[in-house]
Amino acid sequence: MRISDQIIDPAGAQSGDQLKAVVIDGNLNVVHQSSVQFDSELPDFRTQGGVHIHTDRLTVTSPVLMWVQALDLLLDKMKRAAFDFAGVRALSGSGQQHGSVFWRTGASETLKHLDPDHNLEQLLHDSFSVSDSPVWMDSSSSKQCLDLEAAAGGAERLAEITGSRGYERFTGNQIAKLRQTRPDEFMDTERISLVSSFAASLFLGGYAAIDYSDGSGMNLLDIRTRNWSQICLEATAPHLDQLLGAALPSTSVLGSISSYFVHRFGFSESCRVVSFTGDNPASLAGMRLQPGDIAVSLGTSDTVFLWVQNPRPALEGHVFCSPVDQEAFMALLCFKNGSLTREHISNECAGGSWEVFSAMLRETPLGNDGNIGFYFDTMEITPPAVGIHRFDSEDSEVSSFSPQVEVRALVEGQFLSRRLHAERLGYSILPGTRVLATGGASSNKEILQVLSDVFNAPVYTIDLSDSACLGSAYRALHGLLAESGVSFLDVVKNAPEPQRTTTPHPSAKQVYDGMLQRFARLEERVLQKPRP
């Protein structure tokens, strides 16, 4: 790759709260970054964390036109910064998993004939049959999950086919709910995209295929045959295969960039668009995860994931097709109450100051004198519980902690939960295990110290706190070369190595091995409590 070549990746495209672009050169060095924060830079949409939480506290959506406007804004920012779009040889991207975009009948013609004298928001303003896209934080499709599990032959059978039991946020259940509750909008839909393939469609000037990896988060794709499961399609909506289009390998080169971007921004006509994928699969690529590593992404949601060759789908957690190896898979656990909950406790206990929050972690002991907390601001995915629950060293429930104890109870509780549920699924932390951390909170050393202590393993980070961006730029490069048969890990073998940032305290194993057993018992007590 000529040094002047660059790979643009509007990755993190539609991750929870922002749209980001990362550009790398032919030596895999990051040469440009830009971003748009949805809440502060597109205030007219009045989102919080990029979403609207509806009054039922279960329905969570994002305005699709906010995502479109964010792309206009991002590319205008790069243009004003005199970014050389002509040097971009390929682009790829990622989007928050499970979210869905419903294209109105006729939108494909609009996409094909975009007028470069206008911005995308003006051109696509009437192209969506559903203006408020369901997103991953939604928990409102429980009935549809039960119906789909029944149609598949039970939760275990559905997990065996699609990699997961029925989950409310998974796209198939959201599609079924929309068809049942908003039939007119559903009937006016000619294509359904994931957030990732929606973003790819904008650059392609036509409907982009859903890739195998992000498609694995829909409860619709058979993860072994990599075809849509007929049982699941028929249980969800009639002719759904026509609305989704065929799924393609995540390494597919979808085509050349739309002439709209050539004329409006100066992209080269030869710029290739490589299949977009989900944010977590892109993070796996960005961290160049290897078998034996465990990744912890500390973002709007926290996720724990790793590379697996022989998947064992279960009733907890998920198995997705790997985004970088057609024979492999990735196992993932999702914890919805991630950075928004850390922000909530920081505002309540540390005056919103991360410096104060970090000092409180430094000043409180490992094990927090036996105090344990569970912090679920919204209905949690892993485990399915809600509310805040605090216990003292005698396992007695208490109504409050001091601010310092609360801060440590939150961070220890989050990481004890990540470890407990990972070990339940058979992930074992072995000597030599690397914990690779990414996401916004991975830039906080005190939070990473607690992560290292709870897992009793060293924590490594990469230069960029958002590995989904970097992973999509790497995948863009791999897409250019994949036809030559070169593996993804070979293409990126010279990328900057993750740096070790923290190692566990000598007493960590003794403190947290014991605390984990208490945590598991108390979590059972929380799950037995009646939901409010």
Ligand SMILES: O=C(CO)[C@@H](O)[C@H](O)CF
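Alternate state requested, the form predicted alone (shown: the form predicted together with the named molecule):
Excluded here are partners and other molecules; the one chain stands alone.
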């Protein structure tokens, strides 16, 4: 049994520069991989990192036909490699979250009658009312965000309904902007897809439903009822429910693959198309998070993924419907000051030596003798603060720490912040909680020891380079079995396990539970300071 996964954006929300396919067999082993790099293999579109950054530096788009042409090229590569398309039983995928595709009036008929003697790019050349799609990097819809928050009754109320306050990149605000600034193109639109449901539509030969999980990254879906919010729809555009179609569970089997792919590539007529989702939800599936787990990606920015049962949406972070469990939610937090800030302090305090940096962490006590620091080289997302702020054990602000105290204050402060803001979104540490660590800093055992101590949970390392791809393949397999009541975690129970690297110190809970309360109070003091 083979499950094929076609995916628009394999590397998580920070990347939209390639199309990638991963194929797994019934034992969850990867048996084939192929990819297409947008910039180098499709140079005619003149993208950088898969996008066009416009002269205002706020508007960021990607050419829809580049994605279509990339799929042509990817499948041709697989065909030339003698890949056995007939053995594929189901496929799913993911696309970069928050991107949108606007189908021109008449495109549904084109999708239904694709001629297998021609490639998709030729057949769909005139099928889009907007040729360059808004993507996750776009920040040009600030006015529309404020309008939507006002219509919903304020930013907190919008977050309560949709899981997030108004964000410029979120699709609802992009739709409102298009309707207001380019009304002719909006009027020529018969369907609006997310990047994920757009890709599914190509395989389906008809418009694919938006799934609950990716749909909850739009500022339009009520995350508790799993229906479009009438308040948000009416504030965004007229008749928007018809343009979006009904949202469906992320485990839904949408139908059989289009005859176009059967005749052109040799797929089986019985190959099933399972709902596609966003790259972040697909990564959660690829990491196989369980209730109570937390995943921390330690990169240029630090990103925290959470499995949450009882969410508390807030003005910071995002709550999405879970892609693998209809009763659960996933939360996502992004912290801009991650590895670059750690590198800056390493250069200042340890001469740029990570060995010295690690030794300083080993040689300083848990809790750092009560010293706490906040390190924001650039304006932080969570919380919205900037600058370096140091406090001694009496909560008095001080101008400097010794190098050893500075290093521990940085690392403890970063992880206390991750825990504090995760708990504010409804996360709670359970007896079986695991912390899954990935990203460049996850190779440093002393940094992971502090992470383990602050969360009072063992830390496991996991390779996330293909987590969205693998997650989509796992979801394809689950889609075939979900109607029979099999859980996602049962489907993936034989996948390779992450490796445990550290366990918390026996005194960690006592030290950090109290320290977290102090940290929260001091963070409020930092936030009340006038910004430079």
